[in-house]
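A single chain, nothing else alongside it, follows as structure tokens in the form predicted alone.
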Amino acid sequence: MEEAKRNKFPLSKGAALFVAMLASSISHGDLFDSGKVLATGGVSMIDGAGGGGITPWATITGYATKEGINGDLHYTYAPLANYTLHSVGAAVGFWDRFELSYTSSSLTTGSTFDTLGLVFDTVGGLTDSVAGLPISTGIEPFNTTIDMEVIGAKVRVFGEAIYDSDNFIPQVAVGAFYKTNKNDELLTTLGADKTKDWEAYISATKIFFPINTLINITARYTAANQTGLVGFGGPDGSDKEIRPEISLAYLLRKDTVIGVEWAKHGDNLNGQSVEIAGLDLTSLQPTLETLGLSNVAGTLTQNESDWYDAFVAFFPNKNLSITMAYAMLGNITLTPDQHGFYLSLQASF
């Protein structure tokens, strides 16, 4: 817990120096390019690559076109009714066919993991039956967080999403992510199966200016919960699965595009309540309600839900996206009703 005190948005690891090098110097040299038409770079999405806010699209980062560079930095903030995510991150388009990408995550679990650190510090007594001595839960008052690192890669198969309007053939490209969770001791005590893992998709993009809309399917091949914030898998494994991502969005102007998402969600951790040493939280339920502890009390079987979300993308220069959304992200472990705004913030070079 103190390592993840220290390294909130642990940025400095070799992967993320790297791309962000990248990112913000090839402006200086001669393989800069951002021929791209303006808002057909997408913006960056949570785990880091180019599309919409919550699932990949086939499209590459930045505006370079075949003939060079382009890349970006970015951030999302996304307060939530309970929990607070931190996302940054750089991600490098090359030739309009490889990307990269590097993402560093920080959610602050607020009130609800509060709530149950203070729990354990008032219970108090929680020992391992064989060796008898103090279990670590991960879950502490106020100093809870979960970081992870997501790491990307993606490359265009075939297709042109922007300027072969006048077919159907989508552009289709494959990527994968390398997720690493760092707070192993709480991911332990929710249930997930690992903390680390890999997940690939394949996204399928096309853009018809005759109507000004554009279309994403993606399927994720993955076994996370909450996109991994939350582990892998769960008491039965961490067994892959493809689920289904969809992106809609409709260019109002050249600078200014609306538009919604669907992302398909696992059930991993579904009913499960937290357990310790053999003393399942459900029993603490008449704690929690002396305490006055209302929040938790009734919410201790985990949930996930699927994701949606509405949003608004400006882009005032091919310098800068400002993406604005209404998430709704439903169950999130032991809390239901994550609903709020998230603001998403993206700098080309």
Given for the second form:
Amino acid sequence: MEEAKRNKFPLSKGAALFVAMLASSISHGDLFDSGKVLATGGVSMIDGAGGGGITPWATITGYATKEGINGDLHYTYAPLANYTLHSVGAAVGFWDRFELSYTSSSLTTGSTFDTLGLVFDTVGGLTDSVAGLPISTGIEPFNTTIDMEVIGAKVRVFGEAIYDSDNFIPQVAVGAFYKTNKNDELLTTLGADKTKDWEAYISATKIFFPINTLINITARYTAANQTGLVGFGGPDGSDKEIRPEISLAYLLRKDTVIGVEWAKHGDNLNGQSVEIAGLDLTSLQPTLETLGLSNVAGTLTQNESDWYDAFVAFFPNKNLSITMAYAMLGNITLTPDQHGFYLSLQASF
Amino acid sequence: MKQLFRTIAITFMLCVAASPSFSQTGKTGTYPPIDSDAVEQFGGPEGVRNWVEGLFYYIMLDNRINHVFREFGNIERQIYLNTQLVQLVLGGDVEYQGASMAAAHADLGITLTQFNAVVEAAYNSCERIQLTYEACNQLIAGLAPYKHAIVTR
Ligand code: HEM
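The form predicted alone done, now the form predicted together with the partner chain:
To see the whole picture, the full complex is given below, headed by that same chain.
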């Protein structure tokens, strides 16, 4: 504390105070707690919050009860047909009340954007002369990667997901994400309104032990396109809307849970083509045809589908969970049928 | 009219009185209800007794909680009373002769971590006596609401 007093900067003073508080809690007992029953901390959803695979739950991540804090590191790998998602991050649950999370996602895009990149390169000279400017679309001929950072916070408001088997009152939490997509140029090309935005959600989670079932219902208030990987909003702006999400899980064994999820997605960019320097690419259609690239035209209209997945989560112990899923994400921007396997690992400490 | 009002008031008071204190007089009312053959799934009263013995075996192996039982408990009495209580919450036709959960645990300052440790022992005992996970969860559902009475810290 002497150190902190001499410090000029309020921020580091605050940090020192926080560390001192942590240190004093440690001396009062064990700050780290892993008192939850196996599996009841849930897994890490792709935005980094505690939950299922694609939906945040009302449970606070990690194994701490109200007596301590507990955190986890998570990594998710989803090789879809034309895109591959890697997402890595960390989350901490405080006193089974409050949760903070950080996740960095990268989506490497495959053949579609490669083709598009080639098209842009080919017609580049032409569009340059039309617009009178050198143009950057954010799409490279090969290996366009979309990067996004997600910061999340969640507070459990009331209710008891696990032990109140004698009533219907679920555990309810509210949370928010702040998402920063790093690909300004690409998002402009795709017609998204914003690259950074927040979203908020309310989740209700309840376990029904007599039927070995967990139900989670979430309402997310958002303008995201593909969770923000394709930015937020579209040509009509980025007004948020409420989108429902549901997870249904069956407790198969004390260390194994299977289930399905559904998350409603928006339609901000539906029917939207690709724009280069304010030019809708459909106006380039004749050019593409002369270049013998007319076959690409069919893929130049974007669409977004609701997300579905079916998962099995395995908890060999309180330090590790392994979630495998089949994700059915439908149309992602220009490419339909984006289905594929999904693997998510969570290490708790 | 007065009669009606009194009936409503009494019914209301009974409901309020009955729910939070959770007295040990019968099957736990859960949503959805516990299976009607739950005691049979456990192998009848004998099976329940086996499960309770297994429970205390695992409790006494767990350093997070065994000291509480060593200091304040009476294992033989607790096995006897828990065998009654478990049958009762599962819908068995028995009388529970022990203290209420609130009274029995009031002075122990039990934490949720300790309560969860007993739940983990409960699952271990289910596995040890070859009970299905589904049958085990009937019991977890039946005992879960006692959390409010037992966890006081
Ligand atoms: C759902 C969980 C639990 C159930 C069903 C349960 C049940 C019981 C029962 C039936 C008794 C006997 C009451 C009597 O003597 O009349 C008892 C006593 C006792 N329980 Fe529990 N218990 C639970 C959780 C716990 C936990 C988590 C602890 C501590 C970590 C604990 C520690 C004790 C002790 C020390 C006694 C003896 C108290 C005394 O004789 O003064 N119990 N419990």
